[in-house]
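Form predicted alone, single chain, as structure tokens, below.
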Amino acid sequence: MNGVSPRAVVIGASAGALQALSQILPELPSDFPVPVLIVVHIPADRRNMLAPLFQAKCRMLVREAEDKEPAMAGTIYFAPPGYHLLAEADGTLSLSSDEEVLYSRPSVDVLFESAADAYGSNVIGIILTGANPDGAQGLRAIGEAGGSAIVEDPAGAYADTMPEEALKACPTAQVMTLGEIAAHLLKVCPA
């Protein structure tokens, strides 16, 4: 991260997301110093149970993101089903019902590209398990903006397509196990 202080962590995951996120998010303290913005592919006609599920497991506040709300430290925000989640330069979140990207809305690419624009070198992007290439271009945008790009080790991922595609698009990304990702976040974002 080149000595830059993170202002946000963005995470993208799809198939196998529950298991992967369950190894990272509960490790973060209630006073984690930056917001964590997450896109998980959930069909628009499904109710999002991720926020209550993870609130029961996590020390951080967990909620579904709302349009125009400020992204607060110590809070995990999940994109609602059927909406893209975007980070804005003024520190707020926004939701969009624009076209699907790679058959996905919410899209990891949309979140990550907006985070690269909003936070530049002050963002950490993490691609986890998944069975499609969503997030690869977004992670490259974060890397090109000087942010920190991290990919779950494809060898240990539930579905390796998403991490492998991310590494093709952003070959300088750091490859880590889920346990290493949690430890890394605690190290670079001390409470």
Second form
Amino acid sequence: MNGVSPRAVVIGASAGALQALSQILPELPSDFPVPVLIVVHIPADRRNMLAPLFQAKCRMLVREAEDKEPAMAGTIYFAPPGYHLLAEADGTLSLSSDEEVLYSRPSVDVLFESAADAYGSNVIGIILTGANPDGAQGLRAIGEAGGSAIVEDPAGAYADTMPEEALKACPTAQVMTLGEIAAHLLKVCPA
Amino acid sequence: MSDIIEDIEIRLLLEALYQRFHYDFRDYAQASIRRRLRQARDQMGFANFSALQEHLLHDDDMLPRLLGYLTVQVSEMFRDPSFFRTIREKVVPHLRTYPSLKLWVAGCSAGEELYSYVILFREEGLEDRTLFYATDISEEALAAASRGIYSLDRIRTFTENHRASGGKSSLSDYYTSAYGNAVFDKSLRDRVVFSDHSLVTDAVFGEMQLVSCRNVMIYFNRDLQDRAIGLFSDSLMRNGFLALGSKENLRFSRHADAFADFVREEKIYQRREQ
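Write the structure block of the form predicted together with the partner chain for the protein whose form predicted alone appears above.
Below is the entire complex, every chain and molecule, led by the chain shown above.
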């Protein structure tokens, strides 16, 4: 991170996402100093499932992102099913219903590439378990912008394709277990 | 922060597009317009946006190609079935009380939403007294909408959505299959006016009972959203309905007070009495 303080954490996950996120998100305190933006691949007809599920487990506020809202510290935003979630340079969030990327909408690549543009080196990108290559190009964009790139250890991941593809595209990414990721976030983003 | 040179190039390109052709994308939400422009640049094989701009200004065939990238919208027939069920069950009873109706689908793209309304209105016996306005800034989109031809592999989703929305007939009643496509019946367009209209630069053109603009304004920044919502407000008769996309809302708009929630969870609003 070159010693600069993060302005956001972005996370992408697919198959096995719920279990993996359940080991990270509840560890974060209610006054976590930056917003956490998350893309999980789920079918477009599953309405509003993730936010209530995680609100019950987390100390941070958890909500489904709305178009044009400011991304607030202490809040976890999930991309709504059927929409891409994008970070804007002015600190707000926007949605799009553009075509699917790698069969996915929301897409991890779309979120991560927009976060690389919006936050530059001041963002932490994390790729978790998943069975497709979405997120690999996005993590590379974050790495190239000077941000911090983290990948769940494929050896322990429920599905290793997503972390492995991300590592191929962004070989400088740090590899961590889920427990290490949670501890790392608490260390680099002190409340 | 994104590349400073790329930022400058994108601003200049959008300015050139506006000054030369009067297509105004300058106040679109930055992140998705940037993504679309990068796609255009890469797929058309330009090294950078300045090279793309040079061709835009000097080659006649460049504008439609670029607009193809900038205006692509993806929708489905009866997208969000619960929305169309609510239109059917809660809005249609109000619309029945009017002897004639005007419905505006703003940003109609390839027409999926337009046909959803026409079919729904036919099923509810309202089609004959309704004039449907379908507008978009893209000629190609308008042409696609007026053709009404969709790939057969999308029809299963359309059919499921139609049924889930409370459809009173079979969607297959409205199209014939040919060469891998579903060709929707010409009669669905008998009462449709297709027209070039920009929410960014154009004005009100009629008094509507229902304006539907779903998943268009997510591409606008706040200022532009305000302009569009002001336009809708001016276009609607009192107690007229405004329908937005399921993740759009009036919460951040200057014109929020002009509207009341009608069905909040479906983002259907009603123009307040003045």
